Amino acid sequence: MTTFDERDTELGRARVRDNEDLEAYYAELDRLDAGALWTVANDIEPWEPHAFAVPVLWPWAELRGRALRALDLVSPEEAGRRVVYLRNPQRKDISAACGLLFSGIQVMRPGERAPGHRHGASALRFIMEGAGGYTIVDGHHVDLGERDFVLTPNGTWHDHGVAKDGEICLWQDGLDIPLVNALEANWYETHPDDYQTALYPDNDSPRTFGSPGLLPASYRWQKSYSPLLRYGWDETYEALQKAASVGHGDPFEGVIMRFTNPHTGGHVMATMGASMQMLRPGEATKAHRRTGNIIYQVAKGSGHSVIAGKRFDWQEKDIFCVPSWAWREHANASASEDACLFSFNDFPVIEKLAFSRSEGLAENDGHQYITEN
């Protein structure tokens, strides 16, 4: 029923006061799959943007053992994709890990391979262990290396895997699954072959697309993600490095590189987008908050965030999210050498419906008050 507080007494919120008769007519209105607005209202209109997910972290100390258990419990060709799956308390109902955003870690050995497979759903990888790791889409063949940052767009051919002479390899598998359910447009297909043949030179795409500012003048790209598959962290790292050095930072961010498609300059995918920002030593951002869902991984570095007065501590490898609308604010912890913030969010989606919106914290200059370690 209509909840209340202080504000439902503004002239335009809901204060209806149940009664019998009240009652006997949304009986008669519930037999008839209707209902009544007001008795809803206050709740499916907030008074500023509610998000369901909560914060969480996720530390790699713990995940890291149970993610190699499952080597010895599953093959890829039985669980399809051997990931487990971070899933957060308030949206285990669409097992999303923040807002409508899916994050698990695959692990794979050397010799195993995955079956290709594509969906609706769009799909990126973090590199974060190991050597030899290798994803093949729609023909386009690229090898992996740690922190290095992956696409698989929706509905394109994809399988990976590990050469025989690689390691073990594990990365953090981010999706827009519950976004796509949500829609009730997924869709899932096998490959007719099992696997795919690679139909280009290796590392065609990094090679063609990864020099800054240059693109083949011949080329055409009319998709609606980026043609540059992979993002290397040596030159994402130092871009940050360069930047950092003529003084550019954010208050909010610290020195934050976004992930672009060198043929737009706008996200790398339809629905997600992505981004490394660098925290330079002893270096504290100011809160601000968002509308939109993040989640983070530490790809350098330790720190500690504050998201919505709570305090996460993290270490390298790490994940966490901050929910849409939350406040957030990150440290780095050591005074000598830099922290860096892999992220991955569902900014094109806000973006594309008009529903960005931004804010820094005013109080306490600009700080939050912990309200919970």
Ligand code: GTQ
Given for the second form:
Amino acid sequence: MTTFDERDTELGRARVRDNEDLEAYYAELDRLDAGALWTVANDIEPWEPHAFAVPVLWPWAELRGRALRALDLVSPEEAGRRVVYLRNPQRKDISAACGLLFSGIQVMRPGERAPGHRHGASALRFIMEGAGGYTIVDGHHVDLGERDFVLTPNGTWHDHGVAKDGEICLWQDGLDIPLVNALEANWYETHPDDYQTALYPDNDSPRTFGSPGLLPASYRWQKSYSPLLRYGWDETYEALQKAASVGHGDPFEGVIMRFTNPHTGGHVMATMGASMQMLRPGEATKAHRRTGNIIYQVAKGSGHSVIAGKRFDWQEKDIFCVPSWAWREHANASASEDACLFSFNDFPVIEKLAFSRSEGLAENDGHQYITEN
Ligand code: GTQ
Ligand code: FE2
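What about the form predicted together with the named molecule, after the form predicted alone?
First the chain shown before, then all remaining chains and molecules of the complex.
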């Protein structure tokens, strides 16, 4: 029963060998809904952070058509949300894409609306395709364009739609559903009116809170999430380019900007953070790893990442994940164009619980050996 690896011979690790007396003893404890710690200690106290999820790349070339097919198979009214979710092969039981994060592709056609609801889980969205999409968050109507990043924090009423004269819209939903379920804290309510009506002028959130370095002087914000509900692509890309122009950069990430709550400078929501990074033409980063899970979407360009020794080639709109403590490094395939990666993560949870740990790879000039193909 006790499991060993070579290091488990060290004093301070469990190294009890089974024998007949012990087995009888374990059976007695089992009948009492109890057990001997030394039979499980080496499993429940791993030497290093252990991820259940494996790295996965979901190719948009395969996913897009499958998501569009759902348009003809179910309505938003029947489905609640018309979403194809991304399921890590090692996390099927909890419907997670990576760690305790959920990811799905939501698809809506012009004139459709998805019914309003709210829940204990928080959501974010990254718009992949289509014009005319919008979401209403607690009465705030927000228009959505390609590569915009939008929040629907926990407990907020939300419903989405596409204007009648819009296009078919596809976006990635990122939620902390598996986390909230693991903490046994999730709940769900449908909206009493089925659909919200906007209570404020359209786009009042980005228009009030979305100007760099400026906040309304009289505003007092008490909530756990950012008052800025949408981060537009144009401003985000411009921020990356400006930082790159003055030499800003990181050997592990390229040029990376974290989406922030303008009120606090902290993460956008209590449980999930997000970033946009730019790999300059020809740039290849060095390998590092950290505690926490990351789901990436290729916002622009093409390249590859090496994750836990395996190479994943990516194109625009592909989605891939990096489980906790897996080595990761990224490379832009182009010598003339930049490549941008949107990502969201569970870092706010890791940081608040004081579980942050990270390291760079020392060997082989900071690059992984590719061990698997
Ligand atoms: O849009 O409200 O992909 O509640 C999963 C759960 C989307 C949503 C998802 C949700 C939503
Ligand atoms: Fe929802």
